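Quick heads-up: it's one chain on its own, the form predicted on its own, in structure tokens.
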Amino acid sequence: MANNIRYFIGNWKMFGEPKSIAILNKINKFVKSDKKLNKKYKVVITPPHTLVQSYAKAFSKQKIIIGAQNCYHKDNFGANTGAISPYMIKSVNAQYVIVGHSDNRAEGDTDEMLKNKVENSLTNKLKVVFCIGENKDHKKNNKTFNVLEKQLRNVLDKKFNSKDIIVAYEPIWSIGTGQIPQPDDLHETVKYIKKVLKNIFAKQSPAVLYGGSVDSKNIGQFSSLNEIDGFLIGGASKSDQNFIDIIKNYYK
């Protein structure tokens, strides 16, 4: 990863109300005070859509960055009840958007829909966090690499600007379970993901993050894996102290 920048991206999922900004204020205060290391990492938080505009405004000139958790597969405006397009997300000053999370894939997102989401988000100058991951059966039957390569090749196109794409590897069997991959397995998996990405993009390959039961207690296990460019953090990102401890413990 260029400049060795690490990403700490918090996915709040279905959590948060206006007063939850207190959590971000504390995280932002920590990052500002972390003068020795804060140039080595970026903090992105993706609250629910109801909070994106107010949070993006509050932190527009601060250390943390606000993104969105998902977008619709069609852009601009349309007669799609409850849908929020990449254009609408960008219009409230979000800078990132998560696409392809296993939650959304389970709810019906197809590769074609995901490709449209990625393309439309990039068109609107949003940076895309594209999620991939295998389930328990895939892992058990040694299909992890095949599944991940298919997810990457079916959605990412060489015409896309790889500088605006981040790939987040989130094994489905790990999310919310407390189980994490063995370091050697994770190292080989991320290496393989980067190999596929280099075949898709002739120039710069996107950063690759790990997500899945990341917390302040196990983050140290990942610090020696140089292939990993950061983390997509779920439950632990809803607590300012847990999120801050993840950053602190990573750099111990």
Given for the second form:
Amino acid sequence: MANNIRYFIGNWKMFGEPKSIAILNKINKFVKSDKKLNKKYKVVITPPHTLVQSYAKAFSKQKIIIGAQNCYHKDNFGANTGAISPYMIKSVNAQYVIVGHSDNRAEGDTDEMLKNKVENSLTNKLKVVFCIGENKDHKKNNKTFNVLEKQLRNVLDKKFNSKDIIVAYEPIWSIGTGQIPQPDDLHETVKYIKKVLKNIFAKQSPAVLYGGSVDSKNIGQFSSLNEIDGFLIGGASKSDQNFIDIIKNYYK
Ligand code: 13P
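Could you give the coordinates for the form predicted in complex with ligand 13P, as opposed to the form predicted on its own above?
Entire complex below, previous chain first.
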């Protein structure tokens, strides 16, 4: 297996206030105590921008790593109301950034913008979680592989350092719906994504995660799919118990 480390990345989306740090304290405590397994995985949480600085500071020497959910596509500073650049994210010691989430694609992120976001984030020494995924119609019309390949090729460039990129496969029809792909389909899709990545990055391919309705009850179904290097978890990451049980049940 090329990538042994597993990632459990919690994307809080528009959730969280200062006191929500209690959730992360519990997850951190669990990871610390999980001495038998905790070298095998990394836990990353992406709270909303309002909490990135304080959480990154609180967990700077802990087990949990803090990232951001999105970034602006160019420049370090500029006259762009509401925008936050990779430089600014790095300046408060966050280490990861999600780029290309379907929520943001739906709001107008183009491939060109996403490419700039990835490049700018890597320049600022952030690790990038790059999201791809087909919608219901693509799936119905057997366009999944085409769509995924385009999303990868239009954004990821062989000059990028693949060690700092993680690809998250998130089928849009699965996000927040409770529907997850059939294991065989997921196996084939992730294999295909890895083939395309190998083609782009001759040497080392990025890790590939799955995201979409992952919770503590269905995580066991993913454990045997060895080619999946981890998970991007939305709703279930807002509960410490659910998130901890995801890790526990994955390794059961
Ligand atoms: P859910 O786990 O809530 O389906 O969300 C997945 C997701 O979009 C994570 O980025």
